[in-house]
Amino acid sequence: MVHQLDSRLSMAHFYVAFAAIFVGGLFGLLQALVRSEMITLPPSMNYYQILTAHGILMAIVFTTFFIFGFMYASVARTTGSLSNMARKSGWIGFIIMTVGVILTVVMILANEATVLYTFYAPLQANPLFYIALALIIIGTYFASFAIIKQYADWRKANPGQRSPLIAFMAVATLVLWLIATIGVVIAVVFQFIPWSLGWVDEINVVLSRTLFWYFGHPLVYFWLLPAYMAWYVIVPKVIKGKIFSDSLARLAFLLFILFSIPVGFHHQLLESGISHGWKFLQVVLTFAVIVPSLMTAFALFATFEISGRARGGRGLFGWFKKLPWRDVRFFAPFAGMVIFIPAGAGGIINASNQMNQVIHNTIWVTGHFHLTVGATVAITFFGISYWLIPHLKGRVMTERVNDLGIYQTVIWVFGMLIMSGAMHFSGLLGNPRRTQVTSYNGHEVASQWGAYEVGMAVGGSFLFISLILYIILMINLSFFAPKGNEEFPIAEASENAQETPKILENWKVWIGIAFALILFAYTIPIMDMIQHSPPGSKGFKFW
């Protein structure tokens, strides 16, 4: 069991999350409405806007709190009780993340921030935009401290042993996230608020960029690790299965670390101010990602098909049939596993030179993040919190909640799978990204894209659909179902495995050869960026 004051700090943290979803979930429903021409905002909002409070709201907010919520009650649930000092910080944290939060959305809400999430120059924001988003980062260093001080202390207190492996992934994620997010930290500090404020005239547009990418890549893997850490940790002990290797699962996440943050550029293939030599030397990296990727593939499948001949399955795929399918634990996260497959397929395609001139500046892209973050990613949390919540709130699910988490999946998948559908095909004719108005005055070639304009608002209907039934489940969920003790599933390593290297478990070699990687990849164009960069830029204002 989870502490009463362990439970309340990760409640704290999925009520935002949850706040999050629902209303960037409504944003993202009226911009596929708008986009496809079938209804009108009023005067006082503009697409853009709702454009940037969707994907902050639904890409920051929603992601980092479930993820704080969830590694909170997983360390403790692991490690015992949090320490009053981890528990302290990570409170401090909340409230930083909170106000920081809550000042973003207003300067969005003000129209003083329509800079979409990725805020790129010039485009240029109210300086109090920039300083919540720094509140936010510095509110995860908090939370940051508070898990592994409190995974450091385990070990003092346990030397010589292995760790639990989900507070192992924990810390992980959090070394990606501490890592990437250096990039993100020096460009907002130094460049965009003195910039914001007046302070300096202009903006190095392409180092801004630079920056950004070296901490929105990682980005992406701050939000699928946790969903491995449920798709190796959870997920096995609700098929009443053993973890693959406990090796494999460490290793899998100290690759992920090496190889998704020395990466950014592929993100600016089509950018000037880059050698083509160094694009090409973090294209190569890139697709590395694709090993642990594999790994974690044979893993999965080897745990499930395991435990399905374990109940009986026989055949070549007869242990499928075996699988607990009307389970939400497992249905929701495996939903997830299945989507990633084409998500990863489309991220091969993004990071490759030449078909990325195809795709890059398409609507393409925001279907491939939609199937890798709002699907797979997001499915995975909605499983996650069809048990952990009942169980931080000392309540049970019920067989009619788990039959409605099933068919909330089920139209969340399907609701994704019309939307990032049509996002695909329609890009692959050229349908532009980050673009209202699509329609170019009845030109032939935009004229093909009005369908898929509309599948794409007809799969966002389901998508709101879905979310709805969502949040009224984890409302009773949390307040309304029966009083019990609902299970915190932590599987145990196969005892075929063999013994974990302790190697794997040694940080400064691993970070080492990080800070190694990343210094190769960044120190030399990047000094070329600030010593032959091009005339900066004033800000401008587009709302």
Contents of the next structure:
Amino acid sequence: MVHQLDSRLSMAHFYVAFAAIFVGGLFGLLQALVRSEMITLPPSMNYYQILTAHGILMAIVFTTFFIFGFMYASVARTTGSLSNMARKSGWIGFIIMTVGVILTVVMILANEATVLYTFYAPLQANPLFYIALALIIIGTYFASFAIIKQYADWRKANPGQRSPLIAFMAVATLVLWLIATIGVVIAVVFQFIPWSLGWVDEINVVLSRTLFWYFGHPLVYFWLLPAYMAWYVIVPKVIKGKIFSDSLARLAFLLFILFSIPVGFHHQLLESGISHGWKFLQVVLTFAVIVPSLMTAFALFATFEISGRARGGRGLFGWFKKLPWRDVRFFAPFAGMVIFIPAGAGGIINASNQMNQVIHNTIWVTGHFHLTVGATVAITFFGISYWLIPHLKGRVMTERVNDLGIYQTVIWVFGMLIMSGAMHFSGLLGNPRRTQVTSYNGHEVASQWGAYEVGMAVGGSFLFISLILYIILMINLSFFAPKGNEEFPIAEASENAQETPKILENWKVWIGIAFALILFAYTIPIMDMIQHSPPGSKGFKFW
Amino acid sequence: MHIHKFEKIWLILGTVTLVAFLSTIGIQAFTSPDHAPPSDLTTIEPEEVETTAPFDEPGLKKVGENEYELVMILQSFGFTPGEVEIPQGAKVKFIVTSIDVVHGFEVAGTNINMMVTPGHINSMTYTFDEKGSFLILCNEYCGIGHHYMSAELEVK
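Show the form predicted together with its partner chain, please, because up to now only the form predicted on its own has appeared in this conversation.
Everything in the complex follows now, all chains and molecules, and the chain you saw is the first one.
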């Protein structure tokens, strides 16, 4: 059981997450309808403004708040009730983050920050927008402290013991987050805030973009790793199986830390100001992340097969039928995993040095991250919330909610496949991303994109229907479902697994290697950007 | 650390494939100059673009037998020049920069695609083997008129 005081902390995060996904999702639908020229927005609102809000609410607010809600609950479940200090730090973090979110949204709605969620210089937003973003990140530092402190206390109280896997994974995710945010914090504090306040006249654009992407790529792993926590630790218990290998799971998370940070240049492959050799080095490091991904795929499907066979599945694929398909706690994360296969393949294409040339900044990329974050991560989070919300609120998920949850997942998957499929195909034809309308005065090249735009709108509509159902179910599970005890499933490691090597929990070693890799991949190019810095840019407000 | 036999095989296969693919990409990128992503290191003062060569005379310049340089300035929300005509089979070196914010330079349906950041010049080369009307567009958000930012390239 999660202690009531800790439940309250988790739930506060979930409420913000649900509000964010609802408003963000509505904006998403509006965009799809505007782009396909089915509706026009009222003059008080512009497309790029709601695009900015959609990006921030979905990719930053929903994910971050959901992740911390899930982490607090997981750590409290496995290491015991949070210490007073940890809980207090958690609440301080929550308040700072929420203030940051509200301020961000206000600035966007006031049309003071229509710079999209990547806020590329030299488009210049109101300084309060950058300060608000900084607040969100500072809030997460208090939250991270709370979880890491809880984990450290547990280890001190249980010397020599292997820490609970899910707590270890939460800490690994936060280590990644803390190292990655260094880049964006430097950019926001030392570049964007002084520049937007007028203290300095000019900004080094390439440097700001490099610092952004130093953070921007690991950010996607910050979203993904909590989904992996559920796949590795929660799902095996739901299917009455065991964790395939505790030590490999830990190693996979450590490798994700090492290989997701020193790779930001693969987002800047088509950019001037960074030499080709350094780009290629980071492409190679990017691809190294495939190794822990393959480890994960193997471990998960091994768990499924072992569990399916234990239930009497025979033959090469008989075990597959024995899995609990009618249980949303399994079905939703499983759908997420399956979608991650094409999503990951698309990611490999995006990062492939000269292949990037074909799809860079086309709507293919938008399709890609709607498969990864919008489908894989989001669906897994849905799957978590179906049991975690009632668990935290002392209620139960009824069979009816379970069934509706399966429908909700199916509609989401269906909508995402249509929308994202259309984005991928039309992206290959050159259809650009982040563009309000793509008719280009009826140019013949652009005319072939029209049907795909309609496809995106249809897919987006299904997604919104699924989202409404989800929000209704979450309100039900929070306030109206019958009282009772919903299980918080935590699997155990297989008894065949061998003792986990001590080195896997030696953080100094892994953080040290991470920094060495980062210095190797970034030091010279960044020195170069500063020494041979291009002339700076003054700010522009083109909206 | 103990690793299951099948998992070992799976990881070895995966890693070998990975090395093979990366080698292919690497060899291509470093041996044939047209296959490297655009990575021009030349800097320029964004506020003085129009008085700095070659941008003081934007447009198409013939530099050899069916070889051209196309110098273009990008600014919200247009390209200078906005219309270009080249003969079939022309090898064109695009030389571009921005005088304000970040733009994208994409010729839809081709591999011509590069980021154009203020303070830097970017460049790449492409050969147009087929006739037709090509659409040049900006694929990085540059303000409220971003979706109007385009130019036409006619291959005759």
